[in-house]
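The chain that follows stands alone, in the form predicted alone, written as C-alpha cells.
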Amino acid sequence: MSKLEITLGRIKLSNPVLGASGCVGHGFELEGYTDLSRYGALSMKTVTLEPRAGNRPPRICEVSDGMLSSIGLQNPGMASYIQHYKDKIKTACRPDQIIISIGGNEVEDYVKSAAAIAENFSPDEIAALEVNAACPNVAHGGGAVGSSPGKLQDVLSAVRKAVDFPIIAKINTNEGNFCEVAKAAQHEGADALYIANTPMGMAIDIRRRKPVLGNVKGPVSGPAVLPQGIAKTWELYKAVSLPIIGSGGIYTWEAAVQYMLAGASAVGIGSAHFVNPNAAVEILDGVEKYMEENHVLDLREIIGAAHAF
C-alpha cells in the first residue's frame, strides 16, 4: 500500500488530492494543461435532471487575494450530460477518479438523477456518487438541502436506496449548525463529507455603481478563505467520525497539509486551477515531500495530529 492511499469509508484513493466539482469540468478539459493520472479523483460538475440556464452574469470577477463567482449550477441537464461527458469522462480519468455529483431541488430530483447515473456507470466504472447539498447560490434546493439536518437524512437516504454507489454527502458550512447536518449525514450512512462552503460576497464596481456580479453576491473563493475551511474542518473532525474531504482556499502544498492536520482526509482543490491548472499535481508533489521529510509513513499519521496539541 502505498503511503499517500486514503480510504474515504467505501471510496479507495490512490491519493488524498482531488478536483474540486466545478473548477475541473469534467476532468477531460484539463488534459491539455496537466497530469490528470496524478488525480486521487475528480468531482465533475455538477449536474441536475433538467437543464439549468445559471444566474445571470457577469458570474466570475477578481477580488483581493481571491475571486466571486455566482454561477449557479448552470449544465446541459441529465440527459445531454449522458450523451456528450459520459463517454469523455471514462476516457480520460480512471474508474477511482471518477466523483459524480448531483444537485437538485426536492428528494425525487436527486433520486431519479442518481438512477440515471447507474444506469449509465456500474459501480466499478466510479468512485463515489457526490450528493451536492452545499449550493448557496441558487433559489432553491441545494444549499437549502445542506442547512437542513432532516431535509439532507430524507435525500440521503432515498438516494442510499436507489442505487449502491458510495455517497459523498456535500454539505453547506455556512449556516450555524454544519456540525448537526453533518451528524445527520453519517446517520445516514454517507461514506465521506465534502465541506467547507465559501462564504458569500460581494463587489461594487464603483465607475458604474453597481455590483460587478449580476446576482449581486457569490461565494468568494481563494486563498483569503483558508483558515475559514480549516476552523470548520477542526470543528468537523471533533463533531463526526466520518472521513472529510476538505476545500477552501487551497492553493499550496502547506495550505492541504494544514487541512489534514485540521482533521481531514483528502483535500478538494478548486479556483486554484484558474490560477495554475497544475496546482494540484504540485500541491501533491509538495504533499509527498513533506511525508518524506517529516518521515511520516502513512497518511493517516498526519490526520486530525494536531487535535493532540
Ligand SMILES: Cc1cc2nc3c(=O)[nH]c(=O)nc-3n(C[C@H](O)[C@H](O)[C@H](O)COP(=O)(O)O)c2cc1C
Given for the second form:
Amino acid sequence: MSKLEITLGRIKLSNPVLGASGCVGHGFELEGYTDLSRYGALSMKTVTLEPRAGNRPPRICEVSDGMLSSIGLQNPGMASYIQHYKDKIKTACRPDQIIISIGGNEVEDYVKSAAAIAENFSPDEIAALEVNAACPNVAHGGGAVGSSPGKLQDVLSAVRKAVDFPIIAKINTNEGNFCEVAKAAQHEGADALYIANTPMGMAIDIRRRKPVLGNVKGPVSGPAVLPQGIAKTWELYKAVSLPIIGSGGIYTWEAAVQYMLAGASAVGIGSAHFVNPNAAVEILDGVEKYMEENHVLDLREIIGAAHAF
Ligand SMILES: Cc1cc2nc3c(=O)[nH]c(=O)nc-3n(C[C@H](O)[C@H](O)[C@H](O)COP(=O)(O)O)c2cc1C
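Switch over from the form predicted alone to the form predicted together with the named molecule, please.
Below is the whole assembly, all chains and molecules, this chain first.
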C-alpha cells in the first residue's frame, strides 16, 4: 500500500489531493495542462436533472487574495451531460478518480439524477456520487438543502435507497448549524463529507457605483478564506467521525497539510486551478515531500494530529 493511499468510507483513493467541482471541468478539459493521472480524484462540474442557464453575468471577479464566483450551477442538464460528457469522462479518468456531482431543488430531482447516473455508470466505473448541498448561489435546493439537517437527511436517505454508489455529502459551512448538518449526513450513512468553506462576499465597482457580480453576492474562494476553512475543519473533526474532504483556499502544499492536521482526510483544490492548472499536482508533490522529510509513513498519522497539541 502506498503511503499516500486513503480510504474514505467505501471510497479508496490513490492519494488525498482532489480536484473540486466546478474548477476542473469534466477532467478532459485539463488534459495538456497537467497530469490527470496524479489526481486522487476529480469531482466533475455539478449536473442537475434539467438544464440551468446560471446566474446573470458577470459571474466571477478577482478580489484581494482570491475570487468571487456566482455561476448558479450552469449546466446542460442530465440528458445532454450523459450524451456529451460520459465517454469523455471515462476516457480521461480512471474509475477510482471519477466523482460525479449532482444538484437539485427537491428530493426527487436528486433521486432522478442519481438514477440516471446509475443507468450510465456501473458502481465499479466511478468512485462516488457527490451530493451537492453546498451551493449558496441558487435560490432553492443546493445550499438550502445543506443548511437544514432534516432536508439533507431526506435527500441522502432517498439517494441511498435509489443507488448503490458511495456517497459524499458536500455541505457549506456558512450556517451556524453546519456541525448539525454534518451529523445528519453521518446518521444517513454518507461515506464522507466535503466542506466548501467559501463564505459569501461582494465587490463594488466604485466607478459604476454598483455591485460587480450580476447576482450581487457570491462565495469567496482563494487564500483569503484559508484560516476560516482550517477553523471550520477543526470544529467539524471534533463533531463527527465521518472522513472530511476539506477545501477552501488551498493554493499550496502547506495549506493542504494544515487542513489534514486540522482533521481533513483529503483536500479539494478549487480556484487554484485558474491561477495554475498544474496546482493539484504540485500540491501533491509537496505533501509527499513533507511526509518524507517528517518520516510520516501513513497519512493517518497526520490527519487531525494538531488536536493533540
Ligand atoms: C468558478 C467556480 C465554480 C464552482 N462550481 C461548483 C459546482 O458546480 N459544484 C460544487 O459543488 N462546487 C462548486 N464550486 C466550489 C468548489 O468546488 C470548491 O468547493 C471551492 O472553490 C473551494 O474553494 P477554493 O476555490 O478556495 O479552493 C465552484 C467554485 C468556483 C470558484
